[in-house]
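Just one chain is shown here, as structure tokens, and it is the form predicted alone.
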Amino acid sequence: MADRDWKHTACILCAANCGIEVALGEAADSRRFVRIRGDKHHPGSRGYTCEKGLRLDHYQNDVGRLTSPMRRRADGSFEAIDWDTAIAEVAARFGEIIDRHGGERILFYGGGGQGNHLGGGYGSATRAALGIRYVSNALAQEKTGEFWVDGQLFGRSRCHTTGDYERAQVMVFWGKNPWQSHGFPEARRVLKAAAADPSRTVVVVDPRRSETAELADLHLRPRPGGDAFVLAALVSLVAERYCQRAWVEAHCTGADEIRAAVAGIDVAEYCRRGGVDETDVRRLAELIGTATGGVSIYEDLGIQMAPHSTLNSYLEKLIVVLTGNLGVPGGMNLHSRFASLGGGGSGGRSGADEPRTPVTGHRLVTGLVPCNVIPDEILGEHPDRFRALLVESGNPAHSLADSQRMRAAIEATELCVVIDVAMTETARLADYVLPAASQFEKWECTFFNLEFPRNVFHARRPVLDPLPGTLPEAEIHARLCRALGAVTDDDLAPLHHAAAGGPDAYAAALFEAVVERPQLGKLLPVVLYETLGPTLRCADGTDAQQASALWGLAQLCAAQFGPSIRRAGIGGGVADEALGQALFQAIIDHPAGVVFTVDDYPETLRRVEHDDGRIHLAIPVLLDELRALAGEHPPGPDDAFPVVLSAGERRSGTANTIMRDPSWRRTDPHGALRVSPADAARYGLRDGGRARVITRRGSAVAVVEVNEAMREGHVSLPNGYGLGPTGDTVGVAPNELTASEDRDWFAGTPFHKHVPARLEPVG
């Protein structure tokens, strides 16, 4: 095919987000993806992509797509409802609650899923216009531990750490499988070149021998729920023999706490209740202690969705920093970014001053409501209960722990409604479905720009128009706005006519008008999308409207990174106040991504954000939970559940609960149970049969899959699994298996990785 054939875009399926070219059929074909190839183009994956994203016309053309609004009826089956009618409708039932019970008693979940962050952008418009409150997201229940480390020691959540992989000496991945969930541009690619690099070192601590750990030159395959010993060991061993004193006195306070912390540690000891030979993680420790080339550590789900999770995110990152491995070629950095996904609130609180959940009371980590609590906070008969769900391109039903409880919580609200692109099977609870063009029909992009020293932003312009019947998140809040009356055309009257006049002239009038109505500056994704947005142009002409939102965050991140930008060649010599306009343009100029950034290494330690500009090392109430380790052993077998179900493994046949379409799978087509032969010996289990799961919350049956890369006692179930395009399901849904109360005592990470779980075979 000629280039001309060929549209830039992006695989969304993963975190990576790289970049692909897509080809369209013509006639009757004209709207599926007849060819996929990655894009040599984009300056993050140049050329890479993996299988999964090959299978993109599975999501984009998936039967289960919705084509008009939907309204339950009284006797809860849904019909078909206009635009119109449906956006005045949630518009008068929001009203009803908000009268009744106020804005905070209304849940916001999701804005924006994977790869579909620009959509997330409008919907805090909407927020906004309903005075909601508490949010929650994907993030709540995989990092926001790690986001809130990030606060404590470096000043803000979103002082976000990210390895520099191409140079390391040294790298480590703990609880991370990149061969199969990537993480980071190229990372088969990188995983490779760094195995047959005899300079460098791969060392995986997983209890599976993944595809990674068949790469590595140490693996470490520790007992489930013991990495935090590991770790603990890791950090005494590190701070009597490896730390970096002078780095760390330069840069560093509450050094002499950690030490103390650490002495009394017995290494042999804590490496026996990890599950590990203490000469395996000795050899760790002076692997990473004497590089001199950077190391760079990948901590994951693996333990962050395990016991300890937030203290296990603490013990990495004091490992990097105790022994200078920040801001050097090949070690950790604080890397730039378009918009933060960490949160902008301080670390600094962790008392009785931080905000709660108003039902459990339980801490809002970088802000967000830990998913696990969630039915707690809707179930019951509290008065501050939340009484009604927004959720937006998330799936809260299937992908939350606890399945069953899960979709109780949504039953027992007075309204919910879904903003999404299929009948999930939240949008089968609901109350409206608001059908919202797929991520290939709209500008879109992601803000997992996590990248250093070259950072890339990739504004996605759209392969198709919108399926008939569907609408952008930009036009839904937009409408949404108007109907709640959060925006007039009095309102936006100076501002359309200073658009006119050029992004200057708009600038000028667009403080002016927030200062005279702060409220507007609440609303500016909407504000930008229906003034400025008509007048947004690519260079070469094509409309970017959709794109508005991402005007305003130029702005900001010029302000916030504008040497890094024009480092990047980014703005000329333009004066420092068009930077973010010369940026804006940039980026949508170029469809296959731009790197908007380019750092040199010491600005890591200049973006650490403590009003002294060190990194604070103690944080008191982690230090508390070290010190418990020593009476505590790791949760070990019992006779009710005797293994530990891993809930969420990911493979070459999963990525995220999106792709709906179980054919796009061409191998492990039932998400198969694997256990290692001595497991399946033990319990009657054989090769291709089933087997049921237990555990304290329900079972499941499975088919079987004998593994020698397990570990005796430790199974695992895939995730994106037990879900169907119409109803239909094909496999185990993991959540129906993992129960809400399992979760981190501090961040409300739930233990997906961590399940009791016990197997017998059915005939």
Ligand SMILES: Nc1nc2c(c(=O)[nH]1)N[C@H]1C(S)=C(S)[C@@H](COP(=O)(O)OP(=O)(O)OC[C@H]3O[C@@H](n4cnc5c(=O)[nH]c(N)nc54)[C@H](O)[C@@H]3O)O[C@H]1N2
The other form holds:
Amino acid sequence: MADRDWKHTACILCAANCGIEVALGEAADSRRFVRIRGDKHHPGSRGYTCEKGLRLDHYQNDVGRLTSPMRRRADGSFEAIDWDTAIAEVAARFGEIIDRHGGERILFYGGGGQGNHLGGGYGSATRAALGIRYVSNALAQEKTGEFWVDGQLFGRSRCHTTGDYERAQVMVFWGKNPWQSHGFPEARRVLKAAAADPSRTVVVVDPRRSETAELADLHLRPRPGGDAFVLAALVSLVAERYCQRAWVEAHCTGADEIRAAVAGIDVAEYCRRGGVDETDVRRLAELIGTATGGVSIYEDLGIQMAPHSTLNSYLEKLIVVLTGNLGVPGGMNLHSRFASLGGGGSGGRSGADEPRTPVTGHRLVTGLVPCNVIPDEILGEHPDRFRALLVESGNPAHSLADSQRMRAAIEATELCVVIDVAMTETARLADYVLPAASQFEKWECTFFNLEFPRNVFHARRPVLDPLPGTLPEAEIHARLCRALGAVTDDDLAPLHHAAAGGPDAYAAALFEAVVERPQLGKLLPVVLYETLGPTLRCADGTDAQQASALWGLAQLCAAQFGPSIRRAGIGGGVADEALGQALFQAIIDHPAGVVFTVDDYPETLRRVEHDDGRIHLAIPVLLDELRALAGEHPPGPDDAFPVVLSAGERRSGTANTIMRDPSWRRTDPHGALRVSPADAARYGLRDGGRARVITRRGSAVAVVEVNEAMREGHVSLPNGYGLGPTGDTVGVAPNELTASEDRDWFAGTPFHKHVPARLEPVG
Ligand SMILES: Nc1nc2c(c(=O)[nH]1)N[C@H]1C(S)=C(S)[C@@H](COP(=O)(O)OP(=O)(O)OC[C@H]3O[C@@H](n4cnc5c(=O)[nH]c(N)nc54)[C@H](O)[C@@H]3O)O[C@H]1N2
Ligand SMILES: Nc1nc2c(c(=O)[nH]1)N[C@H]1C(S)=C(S)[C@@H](COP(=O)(O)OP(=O)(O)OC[C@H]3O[C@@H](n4cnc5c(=O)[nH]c(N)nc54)[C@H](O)[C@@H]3O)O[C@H]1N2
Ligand code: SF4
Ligand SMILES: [Mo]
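Next up, can you give the form predicted together with this ligand of this protein, since the form predicted alone came first?
Now the full complex is given, and it begins with the chain already shown.
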């Protein structure tokens, strides 16, 4: 096929966002992706993909796609309505909620999935127009604890660290299975190369012998949920024997408090409680402590969705910092960002004055309402409960803990509006569903720009026109802001005029307009879209109106990361004031993605945002939790629920809830329950047979896979099953089995990897 037939875009199934090229069919197939290949021009993935990315036609042409706004009738069924009616009614209904209860009683959930964060950018304008104060999204059930720890250590929760797996001498995957879940570019290639290199060491800490563990040099298999003990033992060994004292003295405060907190730890006893061999832990401490070529640690859901979630993140980071593996090649680094992740203000400082949720008074962790408290913030009679929901690109009825209570909560709201491409589990409970154009039918991007020292941004152009009846989020939010009266022609007239005079004239006029009417600043993405947008063009003439929100973000990025942007070759001779414009133009002119910053390693320490420029090692509230481990034993087998269920494993046929058509899978058609041979024998289960999984919250029947990789007492179900395009489902929806109260005491993150369960044979 000739080169001109391929279109650059990206895979949207995980945060790696590999560059791909797609070829469309002809005639009746002109909207089909007849071929997909990795894009060699993408500067991050360089042609790499996994098997999932090659099946994206199932997303683009899913049978369940919406093609019209839908309104719920009194009997619960839906009727199609036209866009003008939908926008007018949604605005009017939100207006009534605001009159009765105030905008603070509307909760916004979502703002983007694995491939689409641009829509959430425009959504921030609608939030401002509605006076929404409370926001939540999937980060608040996985990463907020880690972000909060980053905030305490480095000054702000946006100070996120990333590993350097391409170079690391020692890489540790703790509760992370990158072979399946990726999380950094070209994961399988990088893992294979490291495993084959005798001078490098791959370590996995996972109760299960995962695909990554298969190729690791060292595999520690803790008791599910025992990680805090293993991590504490490791911190104590590291603090005692391998601490880079001079480096720590120079760059940190609080090292003495850490040493005091871990001094009394009985390493042998903690290893026993954690279910691992003491010799393995000592070997790991030595590997980390003596590495001269950098240590990178990737912590993920195996410890973030498990007991002591926030403490686990803290201990993991202490290991990195105490051994001086921060700001060095192969180690962990504070990367640049095009925009901060976490719509609810995760850039902010965290502290004692953190705001709280209205009903339960739970802290907003890095600005977000913890997902597990959402039902409690809606159900009941508290006068300040949330009365309405606006959901965009999220499927909380399926993805959040305790589907039963989530459904009840959504149904208890006075108004629920969902913006999605498909009639999801959440959309089926909504009053209005607004159909979005797919991620291949509009400009899109993600803010998963987590690389160091060369960080990549990919602004994707549309591959297709929007499916008739759908609209890009930029347009949906612009129309909502208009209908709500938040932006008017009068507001925008001077800016329209200035836009014709070029970017400099526009920037000056915008500044003046915002000073005069500060509310316009909060509506900025929509203001840019309406006024500057129509003038925005790529070098080849392609219309870039929908990329307008990126123009604003490019200005902020340029102000923060100027030298790194220039090192990436962007901005040539332009003055600092014009660097944002140059950055914006560079990203829209590179349809396969562009390196937007090049850092040097010392940059990492300069990015620490505490006023004294130091890393603050002591986090008193978590040191208390650490000390309390001395008197704690991980829960032993319980007669009623003797096994631990990992509810939501990443496998080759899972992609959150993005792929709804079960025929996209090549393996694991039923979403098997994986059980060790010993447990299969004990509970009378056979491979290919069926088992009932019973938890405190619910029960479900699954097909059994007897799997040597499972540790005795540990069983797993995959993530993202239990969906169906038309309501009939395949596999177990994991959150039918989870409970909202099973969560970390501090960050509120769920214990999805630690659901006490029992098994019974069926049939
Ligand atoms: N194929 C695929 N890839 C994905 C996704 C997807 O749906 N499918 N989703 C993406 C998203 S949103 C995310 S957040 C990432 C998540 O990526 P990961 O965190 O890597 O994914 P999981 O498989 O959920 O969990 C990782 C490992 O934790 C282990 N584990 C379970 N319990 C424990 C425990 O008590 N201790 C320890 N140490 N380990 C434990 C499991 O055995 C599993 O191998 O994946 C991303 N990538
Ligand atoms: N039990 C259990 N539950 C889990 C997990 C687990 O391991 N165990 N993992 C959790 C994790 S880490 C995550 S990140 C969450 C993910 O769960 P969610 O946050 O719900 O995200 P997705 O499943 O990715 O759903 C994204 C939604 O976006 C829609 N969508 C796709 N493209 C577009 C678009 O262009 N515009 C709009 N408006 N919508 C679009 C999709 O149809 C889908 O409904 O699940 C969590 N749930
Ligand atoms: S699923 Fe992730 S690793 Fe696989 S092709 Fe898509 S973005 Fe790349
Ligand atoms: Mo996630």
